[in-house]
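As a starting point, one isolated chain is supplied in structure tokens, in the form predicted alone.
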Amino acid sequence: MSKKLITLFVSGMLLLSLGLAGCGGQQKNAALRVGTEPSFAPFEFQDEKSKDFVGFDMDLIRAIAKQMGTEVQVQSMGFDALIPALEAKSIDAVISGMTINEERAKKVKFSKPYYKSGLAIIVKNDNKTINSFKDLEGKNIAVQIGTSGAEEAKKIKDAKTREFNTPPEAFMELKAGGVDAVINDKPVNDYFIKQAGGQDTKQVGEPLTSEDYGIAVAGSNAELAAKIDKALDELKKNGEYDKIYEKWFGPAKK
């Protein structure tokens, strides 16, 4: 063979290797695809203005891709969609301030907690009766559909539950007279009555239950899992998770 075939040869497979070794960084890299049901203030929304998704949730997932080395791509959904989706793989992950519980670990694998939440209740100001969930027996309840609030909601007594897509429908309805109630995530209930300035709501009793919030992945995807705890815990480290965490709720509580 020729030294100019010789050159050629070599040339062509350096190239080839260095495609090659383009694509495959492409795919360890590629952006993590995240879904999300953004309607959940402080933990995701959309801004009026920018139209981003912002939110607890929101700076979390973009700070453990970072951690990663990556970056992240936000779908909007249904909540109720979010588990169908990571089965289907349209998605890679979820994070939407979603409780772990038996149920959906069935169905998924879970990061480690992120967040320790509680179910509270949201009534109007001039509610005298309602004062914990034992009073909520026989009443009218509102509650988003899919959540671990939505499932308390129904074991209540003679109560007639009402499911809404999103939280804000749900403190709608509280406020034109149509439910007596709203059970949803204290955070979120205390964000809403301080975005209202507490003007129309106000929430009452202790929360029913502790909550663990989780980022959850395909049943089947460990190795992602083990990458977001691992973040995770970079990002408790360094402090980066009291930075967001204060951002959105203050200082947090030692």
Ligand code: ARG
Given for the second form:
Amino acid sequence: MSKKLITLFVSGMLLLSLGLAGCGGQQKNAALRVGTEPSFAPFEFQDEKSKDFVGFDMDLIRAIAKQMGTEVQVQSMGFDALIPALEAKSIDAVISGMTINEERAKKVKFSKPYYKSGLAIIVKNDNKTINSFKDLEGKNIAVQIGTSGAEEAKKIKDAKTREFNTPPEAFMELKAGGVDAVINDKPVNDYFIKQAGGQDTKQVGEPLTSEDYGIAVAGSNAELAAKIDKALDELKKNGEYDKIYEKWFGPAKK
Ligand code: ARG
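The structure above corresponds to the form predicted alone; please give the structure of the form predicted in complex with this ligand next.
Whole complex next, starting from this chain.
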């Protein structure tokens, strides 16, 4: 054998043994790969300083994972990319203020509801003409793409809907006067208005819908959904859920 061949052979064996050693490590639960669209404060957003993903959903999913004996690895993506990512198995679960509805339930499996929400209308402070849902007829409305708000806006007679990648972009367009109203989840609107000190925008009318948020997993992954439900139950029982709730929303209205 030539010298060259021998070195090749030896280094090959070395690589192989290294590879095998890598597999032999003690079995650890693989991290839960969680997808989210993190422009949805106070549910999921990026902390400006630490760049960590924070919010109610982030705390909740980390607590759920801990209960399951694992950790969370967050993957950020567009809201309309979340369900396709579950279907493609590139993530295990979605927590993203995602409303449980029939259309989505055909494709994914939802956990039990974990938060009660609903859509609401937000307009500029000086708007005097839009006071309720029916006042939106013929108006320009901004929404986040792929959301229940986008679906709701499509039902309004003669309204022109513009879809943005994130709610903050829709809010910005409203402030700039490019649209008359935004339809978006009420707790997110509340947080946005509060952060801005009520400077430019306000909410009007009754909530348009009542919606439940759920954690989604692939349709074929009933086992993971059951584990998540079990963990949720435990967190509700041991007071951890309430702690997380109060951290982001204040004392729960009971
Ligand atoms: N609840 C709405 C829906 O499910 C909006 C959710 C948007 N979430 C987000 N993280 N941007 O359609």
